[in-house]
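First, one chain by itself: the form predicted on its own, in structure tokens.
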Amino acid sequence: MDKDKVKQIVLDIIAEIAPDEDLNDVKSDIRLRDQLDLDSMDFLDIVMELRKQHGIDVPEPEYRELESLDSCANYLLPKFEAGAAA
């Protein structure tokens, strides 16, 4: 697992919950909500899909860690690695 794979997982989840969004030009370092038409419910769906599909729990105080693709990768990579080691 690497950061690019984590970013792709997040993009795949966004594609599932917001299929009309064009994800081809998403910038890694800009807040996802600034680039895409995602509301707070969409964001919660991302968090729920991470839990459902990958067993990763993101506590509410840490939601800010998922603002951009870069921050998602930085935050989620250790969680994916810990899950793989378990």
Given for the second form:
Amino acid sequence: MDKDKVKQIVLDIIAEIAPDEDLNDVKSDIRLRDQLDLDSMDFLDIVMELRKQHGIDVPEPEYRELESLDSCANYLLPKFEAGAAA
Amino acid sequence: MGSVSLPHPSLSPVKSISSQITSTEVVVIGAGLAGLAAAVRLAMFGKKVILLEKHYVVGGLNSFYARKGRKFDVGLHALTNYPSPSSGKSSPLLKLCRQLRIPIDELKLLPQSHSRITFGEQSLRFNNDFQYFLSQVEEAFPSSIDAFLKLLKMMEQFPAYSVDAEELSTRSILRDSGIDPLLGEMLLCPTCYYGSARPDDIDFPTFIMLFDAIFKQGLSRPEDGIRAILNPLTAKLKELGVDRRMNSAVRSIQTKGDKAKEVILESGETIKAEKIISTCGIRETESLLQENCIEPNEAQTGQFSIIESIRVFKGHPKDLSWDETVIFFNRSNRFVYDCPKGLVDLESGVICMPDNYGTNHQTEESKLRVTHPANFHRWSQLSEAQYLKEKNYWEKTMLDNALSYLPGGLEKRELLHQRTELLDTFTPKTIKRFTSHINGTLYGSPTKKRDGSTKYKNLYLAGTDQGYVGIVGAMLGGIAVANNQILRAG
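Mind pulling up the form predicted together with its partner chain next to the form predicted on its own we just looked at?
Full assembly next; the chain just shown is listed first.
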């Protein structure tokens, strides 16, 4: 697992949640909200899908760690690694 | 529809106390749009859900039935919040489709042609382009346009969509806004009919939501009617393994301390649940709890109900030069939205020609639907014979009365009668049967609880008495309760 894989996982989830969004040109360092039409309901779905598909828990106060692909990668990578090691 | 007879819940056999006990994570009471949407969301993320419905069809107020091989929708005149080019991606309908993972294209939405509000001699037309409505207001009320634009700005700034929005009186805000009083009355008419539980008024947040939903976004109808929404939802429930039970009325909700513990069905079965979502209404939920007050303030009982008659006729409305989709009408300049003293109030009403959604005018037959306020108690007191007699009388009276609001309608009366294939009517009693709402109310109690919380930690209200009305509102309300009260908590 590396950061690019984590980013791809997040993008795949967004593609599932918001199939009408164009994800071809998403910038890693820009807030997802600023380049895609995503609201708090969609972010909840990203969190729920991470739990459902990958067994990763994101507590509510930490939802903002998911604001960009870069921050997702930084925040989620240790969680994926911890999951793989367990 | 009056001939459909269902076993009365209290007459169903009561099993012994040794009846079955089931356990689940969440019980959802009511398979209307809010309950269906909540159940889908919860099951999508692995919650074990039992969905209970008293009636034998899903949909609640927005259900369907068949008559002589024809399909009818109960509630659906219009699906509001059409994502028109001018409203773009902001339409709640898109959010809703995303949340339920139903591609919006699957609904095959047909936009309205155009619609009208008529009060006496004055008319305002609207379609799914808000600029057109603005130009209509300016043309009809030139001296009110500045005050109207100021009102619109104020509405945009008001936190209508927040759960603690203040429920101000729209009538008094309109009165103080400086717009022509007649314009105010004309704005109240469609918004009240599409979602006010308050007598002769509508709370301001709901007014704003409905104004946006009807005028800024717009009206459409799925090609296959309400089934286009209900079928994907029930298919998802099945796929997700939700235990959906029809003909399953709840007798009571048992509590212990500050928690709801279990649901007891009329069949005698007990369902233990960690969380319960009740979509049957605030007063109706109180009666299941055998309590008078689950809220800090005592909830009011709603009174507003309707009667609707449907004329099925050969050909298309355009053959009669009727090209409008929905017509909200009022005989005088003052709109009264209240439970009438008599059986029916003919002063105001709504006409819908569902075949004027979309552009296919080749239909073999079409429908003309006419809706008026009606008094549930008066209809309920009638004997079976009187009921049928009154139903027949009002069906004809309403359909003929509506002709005076249609272009050249009175002259086309004979032609329309010749073309008629079928008349059908549903009354406040029918609405009661589909929704189980006290008094057969269309929009429940005037007391709303937007975040769905009750004094019981694990019992939530969703649907009508959450205060998000209409098809889109009901589903978003159910989703919000599932998301915020249950999924977020883990």
